[in-house]
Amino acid sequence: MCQAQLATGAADRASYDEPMADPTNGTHTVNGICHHDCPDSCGWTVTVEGDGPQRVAVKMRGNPEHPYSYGELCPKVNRFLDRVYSPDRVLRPLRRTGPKGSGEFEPISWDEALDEIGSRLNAVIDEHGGEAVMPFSDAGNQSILATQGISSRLFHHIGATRLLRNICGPTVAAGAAMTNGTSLGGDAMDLEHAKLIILWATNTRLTNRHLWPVIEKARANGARLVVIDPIRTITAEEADWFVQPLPGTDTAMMLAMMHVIIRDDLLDHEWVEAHTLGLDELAEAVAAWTPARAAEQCGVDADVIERLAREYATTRPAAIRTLVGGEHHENGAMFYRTMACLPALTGAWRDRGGGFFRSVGTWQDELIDEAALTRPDLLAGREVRTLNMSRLGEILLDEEPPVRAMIVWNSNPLVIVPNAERVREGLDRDDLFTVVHEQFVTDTARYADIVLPATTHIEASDVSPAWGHLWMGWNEAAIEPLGEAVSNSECFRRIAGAMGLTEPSLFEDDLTVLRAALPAVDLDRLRADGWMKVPFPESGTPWANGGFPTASGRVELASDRLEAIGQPRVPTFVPPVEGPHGPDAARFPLQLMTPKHHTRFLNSSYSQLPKHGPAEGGPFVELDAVDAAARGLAEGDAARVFNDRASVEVPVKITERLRPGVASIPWGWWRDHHPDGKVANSLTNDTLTEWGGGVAYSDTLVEVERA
């Protein structure tokens, strides 16, 4: 990239990026987005003082005015200032000084930086071609231009290794896709319409905040509410009526529903025989599957579950809501396949309140220009491999050809990544490059080559989509970049110029990018109003009518796309390898949960700040109190959870919340913060799920003894 171009684009962003605020000095306040992955998405509101360089950002609160967060925001967002200004961010480019993993850096120039990345990208692309080079990256922040851009244009220009990104949620979409031909379901503001809700493998008071009030509304208006989780959580104490099978074995249970369901002739036939394929095999599979054998393998009693599909049967509206918390198995994708069936049986996707509700993300990304945004036609025809970023230690140790050089950002991969200490090992390979863009030194920045300092949200602009409600938003800067930070969209400008790349798309400025990616968008309305409601059926009931995109056009009960890719044409449950009756069972009979369980973090993020994770207590682990006596150990006692990937010590809290034979060890604290200095995904299963590529961590056994 030569100078004049990237002096163009440096001009172009400045203006862009210069906060909207009150043309008079003195304090003003700018709106913005927080870009968390989070469903809820909130609306905030930054208080500045001063102008320009030296603006100061003194309060952070939500937007009263936000239509869904109407201006609440979570305990760790409260506090978002305490990042912002933390005395440990990173504000100059780090060089490694010491071993992979010490920690120890020193500060360089950009200029050093970018020297260093351009010649080592280049020297590895030069003798082993550009799929030795690999993105790593989630959604640390899901705003558009943080998490794609830029950066997927550079991968794709160069021919890196793709990163398929299924560690969370897509599994969710496949597995309700294999019925529905979409993952498009209800908008859950709607849930407010129904009368029986079913929160199944959802925490909602804890990770969906801002939607418990609508549930509380749909409650006093006489709706009943129903939570199925294999742990007791916040809002299991909420419910009317809380369900509790073994983890895993939820997709028994539907079985044996819509074994009741057909048996006892609650179907909605007029909309059965209008819009679903398949029923009579459907009713052939689930014959056998009788409320006794399905109490076998759930742990449910035979009447709960009768019971269950009798009031979810015969209830109008009836709303299931789920969101990612029952992907997380070998049978991941089975789950929501199945789940999807029930709706269709009852007809509940006739009414408004009625159906099957989930992320609504897929609604927003309807608005984006995928090919636009990531410019795959950069690959020029060439065909490159894809690596699931859920078998990262596997991708970095077993790999060949190996990959040689990473760029890590929006991830903390050495924390969320199961199976960790693989890929502890792998990011320790003295062969490997590493480049991390953050905010702090995080566990993977420990084994960094390069640490490049990131911006937070309050200062770099950005849309962001929501994945919890149908509101886009837009995120205004509110502050310059602290030090030397950059946005993720400028990191990747900067390493293209390094590496003497010109192909312009690299260095298009952030409004053109928003601009390609958002066609139907008129940003420049976005940005003044701070967000728009994406298109939806104002009849709130978008499936009502049938017009399901599958080859039939209708609900596939019996499929024939699964049955291709060596799938059980109807819903069928198979016990996971890795469970209570798999072949480990015996050295390792507790069954793992890894769940969030805190206010003050989100997943790896905030547990390293002095107001977050110490105010959490720390990492422990959770045994009932029949499975803590036959171990000897009772509360507050240091104890080692362990199974043939790791161990790692915890103290231990005697719980109602679990039944006998689990364990829970919430997760994303940092390896400081454990005694023995693995993490909660030291431990976890990286098995993939059947189909939909993601992970499972939930099938994990371990044992646990006296530390």
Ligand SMILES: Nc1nc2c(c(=O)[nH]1)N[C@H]1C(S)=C(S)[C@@H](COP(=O)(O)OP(=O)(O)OC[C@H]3O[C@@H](n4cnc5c(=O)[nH]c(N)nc54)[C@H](O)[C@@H]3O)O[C@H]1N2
Contents of the next structure:
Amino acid sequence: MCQAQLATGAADRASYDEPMADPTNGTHTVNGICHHDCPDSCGWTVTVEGDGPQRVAVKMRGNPEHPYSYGELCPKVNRFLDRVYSPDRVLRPLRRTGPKGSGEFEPISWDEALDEIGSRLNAVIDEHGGEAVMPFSDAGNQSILATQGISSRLFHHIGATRLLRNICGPTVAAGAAMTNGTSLGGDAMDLEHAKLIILWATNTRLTNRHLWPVIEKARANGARLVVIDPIRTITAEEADWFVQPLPGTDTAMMLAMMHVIIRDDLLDHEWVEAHTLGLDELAEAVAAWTPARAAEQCGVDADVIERLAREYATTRPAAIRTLVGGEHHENGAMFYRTMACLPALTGAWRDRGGGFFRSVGTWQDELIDEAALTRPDLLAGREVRTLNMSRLGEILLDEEPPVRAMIVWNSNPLVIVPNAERVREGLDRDDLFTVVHEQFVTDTARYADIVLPATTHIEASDVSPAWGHLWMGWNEAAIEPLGEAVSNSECFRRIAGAMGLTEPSLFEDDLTVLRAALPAVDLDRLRADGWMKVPFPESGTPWANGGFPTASGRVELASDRLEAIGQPRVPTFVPPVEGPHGPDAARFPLQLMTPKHHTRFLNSSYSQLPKHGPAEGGPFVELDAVDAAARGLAEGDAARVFNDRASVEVPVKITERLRPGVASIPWGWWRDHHPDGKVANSLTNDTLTEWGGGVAYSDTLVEVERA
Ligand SMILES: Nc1nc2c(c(=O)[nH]1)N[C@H]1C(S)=C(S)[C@@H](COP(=O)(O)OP(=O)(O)OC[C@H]3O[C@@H](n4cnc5c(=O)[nH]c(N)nc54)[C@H](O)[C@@H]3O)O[C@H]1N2
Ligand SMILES: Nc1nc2c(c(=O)[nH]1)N[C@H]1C(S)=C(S)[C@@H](COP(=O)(O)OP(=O)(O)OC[C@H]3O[C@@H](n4cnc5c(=O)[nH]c(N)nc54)[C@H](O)[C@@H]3O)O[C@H]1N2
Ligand code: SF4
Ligand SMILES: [Mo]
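What about the form predicted in complex with the named molecule, after the form predicted alone?
Below is the entire complex, every chain and molecule, led by the chain shown above.
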């Protein structure tokens, strides 16, 4: 199917105005693809009744034909229609009437909203230049039009500040690319063929649930499952072997594994000789990293590290599967640069089901013509600054020249960005004009001057590339936009119009944008079939015979590129500054994790809905019994979790999931779910990773006391 959908001339049609399904009055079904920032990109089927604007979605279920999700959705999206038809949906433009953050708004017309937005943005640009305007978005809807359709073109055209969107994933990619020259890894569906699977810093059963059956299949065929995580997650509970390092110390463990592999001559000499560069330098660097030395850092017994190294090096196929958990550390890029060395030493890339498995979004990206979609040429040679989304608080408070207008979509920065009290202070600035395009009045939207109503994914058609599997999907709108909601691309066309801009590419219709973005894809076919597999080597072993796109064409165990940016040439463990050996550890002796934890939450989406947040209880801090007792705290006690950034009040939950010295506040709740209006991210570390532009949420130190 895949080849048939590629590279044929799509019919020259301007839009897909005519609905796919039978438009006559009556019940019919429409297929779509989940838009959430989740690796699974499930297929769904919506049952609709009625016609035109009267169409109502009455049922949504998983599409049993979908080649990855096979008919199952998840506890978040099983109730998606409650979200779509929630009485709290924003269905008209709103203008703020009370102070920022008060949540006091009045409904206004689109014309009024656009007049105000157009004149305020133009005034900012006239007075302070284009860079005074900043976009802020993430992957709240990760489809092509929703993330970049029109918006990137508009911001390029006005010369706005560019946003570096590195909060999730790019650091994994950057780390792996320093070793391999690419972040393209294996297809996780091939884990089925593995005999050893290491789920390393990923909570598959929670965050990537549709991959679990693949892992179960491999286990039924004799595979061993190892989970490496500082938290005994629901995935760890199911492992054959659970290894629990202290957070942020895995690089030390990997160095010791390489020490054992080299010391005991468990290398795949032929593969190493043919396809790697710098073994001698690496061997020298890891010589001192005995398992005993690593054990002191990661708190894992030396013999466990020995066994792990041997089992990894002597089992074939051996897979390392990760998503993003390891990148959220000060040394997060090195975590993945080092991890990527392991399969090279053992020749794991030779086997289907062996090697390094992460997001496959990069395979999908190969089909996207980024330049045609986002049009950086519209900058017309202007140099504009790029600011990192993870430093939003600092950007809004300290950046010079200041950001004076911000347009937010697809994200809820006040809850999701680290060091969130700084973000709140920044959003509170009187001289900041903020527009938020949203489905709900989120914590961030409460600080907006104007809130614009956004469609949900059953109200707008789009193409959804996946990052957990190789199927790119077509999402067909099942119903018309509710109220006055508009899709993201339409929202930006309207803003461009309100600013009086005339650049034609800002007004292209959705299908024209998608055609430009996906020049090799037959969109008619994609729409008719619902999904297509993106090109991936038939053998399932993209790097079995080397050919890595590094300067040397080899896996770079020693890297000139790293040296050139002032980083160690070879894998090196650098303990975090905000860690147990750092200067603040005496005052704040607990390491705070803020992981994804709730089956009914997707980041900060859903926690506000009645069948999601309340069903998960409320926020809490988990502590080991030893740490709780040392502070005189018992189950349910009100506690204050604090550091120099903030203090957050939450009840105590005594747990066996954590090691002593580690605390956890599962995140995702909005501010009014917390007794003192702070959130988990009020506490978290916004230090950027050493390279790769990520951020160190999980290197956060706190102390806990009775509230
Ligand atoms: N139910 C649910 N599913 C989701 C999401 C959600 O919010 N809820 N979010 C979606 C999104 S945006 C993403 S990016 C994916 C992320 O999917 P994952 O990467 O699987 O999820 P995370 O919770 O970010 O991190 C995974 C694990 O890494 C561990 N970890 C943290 N630091 C370290 C470390 O130093 N060493 C080791 N070994 N492990 C460490 C954490 O304890 C956590 O259990 O999930 C997606 N799926
Ligand atoms: N402490 C801590 N912080 C974290 C993480 C963590 O593990 N711990 N994980 C990080 C990660 S991996 C990620 S990806 C980020 C996620 O951060 P965000 O991407 O900001 O995630 P959400 O909180 O789900 O917010 C998405 C918003 O987009 C809106 N939305 C959905 N669809 C559309 C649409 O079509 N149009 C418009 N205009 N809006 C839409 C939703 O209503 C929602 O409010 O959080 C990061 N923050
Ligand atoms: S959130 Fe993830 S698991 Fe749930 S339906 Fe969407 S893609 Fe599937
Ligand atoms: Mo993410």
